[in-house]
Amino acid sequence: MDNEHLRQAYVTMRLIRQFEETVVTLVNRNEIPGVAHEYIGQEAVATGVCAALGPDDVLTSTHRGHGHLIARGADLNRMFAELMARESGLNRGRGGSMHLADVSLGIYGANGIVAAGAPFAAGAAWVPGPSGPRVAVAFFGDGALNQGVLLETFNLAAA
């Protein structure tokens, strides 16, 4: 990685951290309805993975998905609006923290069900992008490793 890529990676990680710290503040003030699961401490994962994706590539996320969307380039104002249940949000204020999506950026959505994004990503990988084959990333945590849906998706992908 050259210096410019390293600088941009650092900027992205800082942006994710600042977004998440602001989310914590807003949750504590009861300005964000419902629950928000932060991505603090995991910024480098989203930054590195999303930096390697091309414009036609897609991803699915988890209940801790804010960092994935930010690293992919989602609009921060629309993300905050979504978290605050406003019509101007990414999903018109209906999805909240655990169901963020921006299909225009290849973000097929966060999901509050453990490992549920994996089969969506596998299906998306089979459909060529506008420029040909594409990569589909399924973010998931360690709790997903014993979920049938994830293991079944691995088997399907391997077949």
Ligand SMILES: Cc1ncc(C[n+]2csc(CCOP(=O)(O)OP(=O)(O)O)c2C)c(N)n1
The other form holds:
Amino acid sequence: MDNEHLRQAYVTMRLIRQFEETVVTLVNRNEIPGVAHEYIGQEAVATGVCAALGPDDVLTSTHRGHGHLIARGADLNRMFAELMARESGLNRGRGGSMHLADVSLGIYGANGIVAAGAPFAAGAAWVPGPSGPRVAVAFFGDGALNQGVLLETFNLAAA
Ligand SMILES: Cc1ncc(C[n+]2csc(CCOP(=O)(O)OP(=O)(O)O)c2C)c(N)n1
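The block above covers the form predicted on its own; next, return the form predicted together with the named molecule.
The next block holds the full complex; its first chain is the one shown before.
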């Protein structure tokens, strides 16, 4: 990475942190209904991975997915609107934090079920993108490692 890419990566990490600190404030004020898991402390993971993706590549996220969406370039206003259950939200306010998605950016969704994003990513990788083979990233936490679906997906992907 050259200096400009490093600077951009730092801006993205700061943006994620600032977004999440605002989310915490809004949750504490009861302006965000339901549950929202913050990505504070993991900013570099989403930023580094998404910096390596091309425009046709896709990702699946987790129950802690705001940072993945921000690093992939999702619209911040529409993300906030989604968290606040507004019609103008990324998913018309129907999904909330754990179902944020923007297929137009290759974001195949946050997912409240631990490890459940992995098979979606494997399926997406199976189908060629608009300009040929593409990368599909499945983000997951260590809590996903004893989930059968994750290991079955690894097996399928390797096979
Ligand atoms: C299949 C499934 N089992 C249990 C849960 C309840 N649950 C929600 S978050 C979580 C912990 C996940 O740990 P990890 O993937 O390491 O992510 P972290 O929240 O620690 O960042 C659990 C067990 C769930 N959502 N889905």
